[in-house]
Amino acid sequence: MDPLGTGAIILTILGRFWPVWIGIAAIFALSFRFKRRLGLYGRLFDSPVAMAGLALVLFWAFTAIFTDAIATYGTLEQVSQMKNKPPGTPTPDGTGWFLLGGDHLARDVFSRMVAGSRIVIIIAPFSTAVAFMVGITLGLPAGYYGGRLDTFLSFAANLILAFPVILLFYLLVTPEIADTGLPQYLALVLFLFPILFLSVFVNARYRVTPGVRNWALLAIGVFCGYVYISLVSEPGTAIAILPAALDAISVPTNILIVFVSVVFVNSPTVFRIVRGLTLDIKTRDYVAAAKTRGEGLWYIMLWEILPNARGPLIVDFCLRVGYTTILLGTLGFFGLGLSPESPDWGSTINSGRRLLTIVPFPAIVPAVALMSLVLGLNLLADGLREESLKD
């Protein structure tokens, strides 16, 4: 077999790719299809620049969905001959082609490049959406009752964000820590905050209806904490709640260190946020016509105030997801957290940029890949704060 020349790898590239292009078509057309009707993300496609962004993102996140039909190899499978091998390079046997060249280990990059996406697109919407929950929990009581409440909580996040971020990480994510099982604990604390908050959603807008709010709490309370003790449970580290054959999840022990970390240092920032707005909302006419009917707070907190901060919360999500991009892409570039053999974007720019001199497609390919979901997120922002400013 001959090398394949540029065009040639493009082409092969962009083949390998057909699930996420299909994907991407239908979501789109159907998308055009009702947008009229689809509100805020409906108005993302009169937006270019929106476009641009939501294509970026879910081109990513199809990747990652099928990551084993786009990989032309494992990410630890190392095929003799092919070091260091520029793109393009047939292997031994005749069978194939490594697309994007070889690492130092005779690994694929580009298998390992589209196996990295689905480590970020696990990691940080999925965290930050977590952060979200538990700022947002807190946030609204501090902002709406304010008093000593607030101060506490003020105080408490302020002692969070005064700490060096990247120090922070480090020392969360250190051996040393992990022995302790204190990202265990941090998980036992914070992942109650989606249970917590999903249940108050629910009681205050079913109050009225018991027969409806009793049976939603419980299936709240039944499959939600199911999944919670799940993923806090682990054989062998400092929390095994469940046995091993009742264990459904079983995150490894790095990546929830990393999940927790994530979630403990956005969560302060969320919490500032969620209670500026309140501040702000809490004072409309809306709030005390609902004052006026007899409304409960939470209700009032819940179904007044949120979703009238819905717009900077959104925007705020999508350039806080690439913010966790970016730390992830730190944490590995360190070696912190993720395992030596990940097949994530932080630890392959850190495993190829020793030959960046001589072989620099293992570092480049998934540097670009990186900056490509950021640019995504943060073009999407741009449409989401565009849009929402309409309303």
Contents of the next structure:
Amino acid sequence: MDPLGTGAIILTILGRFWPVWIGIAAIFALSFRFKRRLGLYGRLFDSPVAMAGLALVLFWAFTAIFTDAIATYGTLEQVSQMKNKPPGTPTPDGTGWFLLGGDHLARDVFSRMVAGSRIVIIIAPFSTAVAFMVGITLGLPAGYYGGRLDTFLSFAANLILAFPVILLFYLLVTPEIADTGLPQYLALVLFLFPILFLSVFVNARYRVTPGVRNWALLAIGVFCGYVYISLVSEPGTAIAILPAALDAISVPTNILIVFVSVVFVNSPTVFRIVRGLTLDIKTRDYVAAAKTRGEGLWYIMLWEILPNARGPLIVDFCLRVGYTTILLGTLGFFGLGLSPESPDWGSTINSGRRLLTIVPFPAIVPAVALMSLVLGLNLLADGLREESLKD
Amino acid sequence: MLLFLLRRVLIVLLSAFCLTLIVFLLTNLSPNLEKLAKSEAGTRITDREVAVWLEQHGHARPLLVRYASWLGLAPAWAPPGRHLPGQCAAAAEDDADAPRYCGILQGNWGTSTVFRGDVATILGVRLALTGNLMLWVMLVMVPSALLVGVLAGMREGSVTDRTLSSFSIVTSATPEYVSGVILIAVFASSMTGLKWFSGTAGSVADKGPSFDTMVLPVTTIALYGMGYVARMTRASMAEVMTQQYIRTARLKGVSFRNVVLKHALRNALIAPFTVIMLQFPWLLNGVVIVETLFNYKGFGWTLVEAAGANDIDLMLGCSVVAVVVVLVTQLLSDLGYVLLNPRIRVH
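We have the form predicted alone; now please give the form predicted together with its partner chain.
The next block holds the full complex; its first chain is the one shown before.
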């Protein structure tokens, strides 16, 4: 077979992404149809910037979902004679092409980039969500009560923020630290916050109807409790509560460290934002009204203050997922945590940069992928901010 | 004002104390010390020999004691039966002359196991190189970011604004390891054949900086920081331009040029000032990435080398420098904000 030209490469790649195009088209069509009934989300479709951002984010989300249909080769599949080949080179057995060339271990750059999206799309939003739960659970009381609690929590948050992120990663994400089990203990503490948050959230709302409350709390306790123990515990490490047979969610220790350290870095910033918003909102009349009605403290914080702080928080969530993507890339770039064979974008940039001046594609492809995802999230956040300010 | 200053300084000192304690704790975990023993005394030694080595070198003492003696608040480690403290032994000829306290407060930062030298000297050399890089970054980044921000915020919603805003969103969405890779591929690789600049800055440490080697590292760091500062400046400028006094000036017939330069600019630059100061810690991250990518043998490169080789003393030294830089900039930006903005006077 002949090598593909530039135009043919682009066309073939666009073709490979067919499930993604269908997915994006479906979502956009549905959203346009029901635009007026979708609230803030619907209004995104009034702004071209927000739509561009959303399209980029959806592109990578669908790529992560349909990785197996899009990728042409396995992430670790090595094809002989394809080492460092330029884009569009046909494989020796004539069954296909390496669309974006081969890397220094003769693996397909295109397929690895596609597979890399899955790691980012799973870790970044989830770790950001956990960071938000931590930040909200601590930030609301700090802002609402003030006093010593606030002084202490703010000092602690500023301490973590005073660490340059990379130094913190080099201290936290090392094999030595993994041996001591510290990341797992940290996970033990950090993952407790979502459960705490959800229970307090439900409890504050349904305190007056114990029937509903008790069942809801039981459901949260059993479901989240199991997920929690299953996430943290890992047979053969410092914390092994569950036997392997019952451990439904098995997170490799190195992924857990990455996850925990990213949460750890993000939570203090979220804490500061939530605290600032709470300080502002607690002086409003509806908070005073709730106080007069005799509502509980947590009800006021979670059902009066938090919903009114949602605008800036949603915008920050988008930005922060982007920032987390950058952090994950940084970890991969320094070869921390994730294994060198992992197809995530940071690690591939790291392995590709050694031959960058001679064979640029293995590093450029994941770099552009990462940039486009972060750009999409930033544009989406910008659009959300503009639309939410129109209220 | 004085009380405010005192309070801030006290908080900074307390933070520095806590942070160094955390770093000390994390770098002196037992697996790290075990690795150190094995790299210093031989990889094939038994667990018992490791324990003995740690005992002899004072690593078996309680953690807080070790921290205090590293800091210089407690007597330095001296092997049993000798008066000579281990760390400063080389400096003193006689046992009796050796100072009892020998920590970083006394100016002894320990010895690097990777570069085989005094940590303070190594850090001095490396920091000078990084300082040079930072200087150029600041010289490029600050004026261009302010210019972009002011031009964009001057007429909100205009074509100039849209173009420049898009540009700053793109640069702030591009982390250093992405823009660096792209810049090298475009300007220094055989792909485009341009090869205008050098893709590595490894020679700067020996031969000194040259235009050829510095362009790409400086651009890479400056681009990422620039987007953020430019967006802040734009927001600040756009806000100032809607103020009453700007309208009054325009109605009086002052030219647009003069309104921007004489009435708006000064007020619009207060907010970006703090942001620029707070960019230093961010630049520190950028510096580590860029120095690794371009093999520029400065502070960030040293940090990565130290961490990779379990060089405890050097790692601690790097952390102290990083933490001090961050805390001092926080303090300065607080002060600068108060001094620049007459509306925020602390009583």
